[in-house]
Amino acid sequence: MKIHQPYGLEDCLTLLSELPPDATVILAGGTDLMPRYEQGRILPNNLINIKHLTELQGITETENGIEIGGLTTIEALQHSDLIRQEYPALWRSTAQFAGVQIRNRATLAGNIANASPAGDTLPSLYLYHAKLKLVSRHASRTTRLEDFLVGPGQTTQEPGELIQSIILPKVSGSSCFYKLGLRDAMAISVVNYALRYSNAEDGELTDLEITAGAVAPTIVFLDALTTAILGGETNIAAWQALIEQDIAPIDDIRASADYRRKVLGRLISHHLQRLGVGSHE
């Protein structure tokens, strides 16, 4: 195996070009990646080592958002003041994120290009509607994240593509994000969900998105559920079915498919008491 450093993205971006895609992996943070290959996956002939690109780390806010570069760390997102007050539910994922030791070293990208249905910034990443911008030598272009993620472990990313930047456009109401582990933080989401609403000034629900993780191959809308909800649906025992129109978990070493459809339900719909929404009439 040949490892590649580039310190720059233009040599990244040749080096992508040139070396054949079925052969060559990117790094990053490597904190999926190398206990990939530590158990016993086929190392690639071609390794490149990006993290010093510093052109693809850090977070701008923009006319319309943020824009965050690819490598920036979870552990920068958590400690970024700009995240935590704008958008919050984000900066509650990176929160609950492995342990710092791992968050130092992993990126938003990196987490992006996994395509873990059970990764923990990606609910949050859909609940703000983000779009990535991918860059390769001779192009560039920017697509939703719900476009870019297709199943487990797939991507549209094509050969000699990077992502460069994660784009969140400027957000209302309040959002949050919860996961559910067999551990603490280091442990993968059993389940995990994102939720964002805003209230008239009675106090009624004007608004609702929930995002869901861990219970279908890609994050889900809970678009049944919350159509109903600001429909006017308030009785709680029809929630449960309405979250199982949009969600199609599996059975796993974590949990069975029917303990996360009930969960999911149950976690939900005692947050959404909590916001004074449902009743059990």
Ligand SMILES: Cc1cc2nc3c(=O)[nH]c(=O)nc-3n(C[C@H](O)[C@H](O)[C@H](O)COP(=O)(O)OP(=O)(O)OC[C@H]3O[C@@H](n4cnc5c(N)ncnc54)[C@H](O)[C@@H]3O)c2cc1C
Given for the second form:
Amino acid sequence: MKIHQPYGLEDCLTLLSELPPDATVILAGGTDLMPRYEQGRILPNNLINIKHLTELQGITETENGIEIGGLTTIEALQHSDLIRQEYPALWRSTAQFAGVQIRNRATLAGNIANASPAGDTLPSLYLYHAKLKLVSRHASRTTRLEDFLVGPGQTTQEPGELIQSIILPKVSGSSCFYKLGLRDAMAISVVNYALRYSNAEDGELTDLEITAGAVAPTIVFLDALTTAILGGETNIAAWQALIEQDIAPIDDIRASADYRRKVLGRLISHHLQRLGVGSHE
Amino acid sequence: MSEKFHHIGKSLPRVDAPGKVSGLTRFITDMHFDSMVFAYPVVSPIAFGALDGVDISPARKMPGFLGAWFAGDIPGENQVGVILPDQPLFAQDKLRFVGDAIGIVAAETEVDAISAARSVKIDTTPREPILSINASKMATGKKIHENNIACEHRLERGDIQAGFADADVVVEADLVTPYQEHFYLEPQGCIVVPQGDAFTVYGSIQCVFYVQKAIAKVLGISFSKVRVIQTPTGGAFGGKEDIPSEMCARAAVAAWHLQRPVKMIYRRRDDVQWTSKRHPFQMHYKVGVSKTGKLLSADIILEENAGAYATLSSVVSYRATMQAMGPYAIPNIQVHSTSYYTNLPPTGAFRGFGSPQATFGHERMMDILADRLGMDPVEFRLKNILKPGQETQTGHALSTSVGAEATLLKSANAAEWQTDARPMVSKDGRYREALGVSVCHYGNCLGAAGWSMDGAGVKIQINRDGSIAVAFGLIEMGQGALTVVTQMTAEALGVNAERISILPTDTSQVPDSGPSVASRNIVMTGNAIRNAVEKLKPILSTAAAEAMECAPENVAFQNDQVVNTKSGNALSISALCEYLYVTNRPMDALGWWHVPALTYDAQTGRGEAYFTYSYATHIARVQVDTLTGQVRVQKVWAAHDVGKIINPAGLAGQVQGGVVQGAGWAIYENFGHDNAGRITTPNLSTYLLPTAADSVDVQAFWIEDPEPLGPWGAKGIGEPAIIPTAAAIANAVSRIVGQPMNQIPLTPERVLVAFEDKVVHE
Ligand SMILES: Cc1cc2nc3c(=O)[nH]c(=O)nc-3n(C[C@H](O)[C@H](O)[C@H](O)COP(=O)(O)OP(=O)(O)OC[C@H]3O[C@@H](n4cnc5c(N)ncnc54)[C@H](O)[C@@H]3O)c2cc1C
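The structure above corresponds to the form predicted alone; please give the structure of the form predicted in complex with the named molecule next.
Once more the chain from above appears, this time first in line as the rest of the complex follows.
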């Protein structure tokens, strides 16, 4: 195996365009790749270490929102006032991500490219309608995150492409994130969700969006539920079935599909009730 | 009273801490010998079936390949069973679990050895594996060994039928406890160094004398040709009791053939798949009480999953049988314990050794009974708890050091135990909290079943410069043995701790001291130190009297000096040691202690099962999230009767660690396998240990009810620290849910289902 250490983004994209895509892997924080390598699940001929590329670092405010460099670590997001104030759901997700050692290495682009249904930053990024800036040697394009992630471990990333940054538009209303893991740190989500809402002056709910993770091949919007609620469906007993319309959980080592279905419904119903939405009849 | 002691009862900082903190301690993985090679086992890919043949030609083509050896290449006996001779070093015809060793491959590098071992082609005829206690029991015609029972134990005392006839309330319940994987930080590892016809073995080993015996047998050489030296060991918890024997013996076969040092370290994934774990138990308890709350009769069936080989099952089963009804007086009892073979990794020793399982059984029963009687769980326990002069369930009248009641009262007071069983509910109704209590006893050392090897030694050697070297037959595995051995030696000799160095445990230093298990170290080594010092003291006193020209009666060892109590003159210890040397006096002594004879009848299980017991009560405050079923332990009040405290800081560390490990077993750790017998939780992302974020606030209390046979009155603590925790948590969760939680781990899913059942029943 050959480890490449490109000098800058240009150099990196050139390398990527020249090396055979099937035998080449991009290494960022390595927190997903190294365990896979250790287990013998990947054996690339070429490893391109991008961790030091300055072009992919930093959080910048733009006219329409913010742009987060792909190599920004989870810990850096956790320490950003901008993220905490403007994107609290994303900020919460970084607080509940792994443990501090992993957060110091793990990158946001890595979490996205890894395309795990349980990736903890993903429900918030969906909620904020994130876009990705992808670059390759001769081109660059912008795509919606929803279009980029197509299944567990599957993305529409083209050979030679790199996630340069994540673009978040300005958002209105309040938002938050919740994670259920089997312990208080270093736990992969059994279910997670992010929720955003706005109220009118009189307190009436004017806007509501909910995304959920680890309950389908990719992150899902709980559209059936939110549309019904905005349309006046306040009976909590009806919510569970609405939630189940948009999810398709599986059994795995951490929990059964049945538990995931049930617990997601219970958590979201409880959450909405705390916001003053819903009643038992 | 503690004024009398200079070292006992003081928190001497851990003597092994500087090396471990600075990184200077050299573990087995750091060690290297000239011309050393690496080995790795070839293992069964199937859980059950016939071994038809192996083809090593792919391994031969691998770089650095040096050789592969199988059953036919073993110079001595192909047998490594610790107690029963049921385990071949290399499987010959029958394969009994995924990971059953078939042979060993050696290569020049570690990576090459692992690749070569994995490349060996293994031809098998698989059979459907037996993967549970019930499947093993039912299997007709399908036998893992000659039959599927690894061992049985019985206890019969009084007349249980008469007891049940007198009882006002009789309750029956089934209880289930799971596997537990040790997950010691340092995986299993060893180096075997051949020197002609003799072998020196280094390794992360709990029982050096077991390893010596195993290698001698497998190579067909005498014990004297095998020297085993323990290297600093990064945790064991029982997991390095049986496994190092087979592991080192396998490496020794390669070393015998190659005549080069052979190193073998298991990869974590393999370590989890191949090595021993805590026995899963399924238990049926039937217990009768009078309406005044007196225990009258118990009929208990214990069934254990022994895995593919018996290893230590018979002694685990013995302990669980002897302690099945806990530290309570009960006139009529019958216990029948059976260990069943299955096609899963062998289960063996794990901190508590059958006691956490039995305690889960009796302590859940005590709560279920209290509930049925409408009695407070603490009050009900107090009515039955063992007091001095009363007999244990095996009919052993204990007259001293019975601190069970004191631990219960202490922790109940500290936790402000509330008789009101209703859980506290958070404002929004989401969280509920309650207390749960659990009491245990733990027979110190090996008991009647292991009495013949329940002796241990120490060698104290005094050097001319006044430094003192101590060799002991048990080991440090992280529990703090080196520190307490230093303290006890310093106390017995009346010298400063700085003079004392503890040597690595080495079979060539002291006679066979048995295994480093069963919370033995303080009791065994402490008594052996006192015995050695009894031999040395007269020599030292006579020499000192001679040097100071006074009568030996007037010589006293105080504050690291020898003092003439009449004149007040003093001599330094170094000067005395030099004087010993120049006057040609003996400068060393071997100390020995053996557990006194026990009167015990193996047929009925009646008698002195153990010479004494440690006692403990844990009270846990537990919170359950009613939305998700998640369980969090907020606090544990832990009271332990340890006889006499040797090192308070070390003791607190043991109890904190024990509680967290117990909470792990009760809530998080969910060891799994698939239908083919392959482990599905072979790493830390699937086998969930509690992390620092999940650790428990522990408040510990000490009862010092001295044991006359213990050194300075001390009893063991290593295992009692974990034993009551799981049952205390399950008792609290049962109160919260309003349903008996008789199976652990208490995963969110299991707890949520119980909540829903409760709602349906209401
Ligand atoms: C102990 C542990 C705990 C964990 N806990 C959590 C958790 O709580 N929540 C969670 O969501 N995840 C968790 N993870 C998973 C992991 O940390 C995250 O997915 C992390 O964000 C991956 O980032 P990385 O930089 O380490 O990625 P890497 O391992 O370097 O790469 C992951 C994938 O992304 C690709 N990639 C990386 N950067 C780019 C880029 N700029 N452009 C294109 N492709 C790229 C790589 O080629 C690779 O396929 C945990 C992992 C470990 C080991």
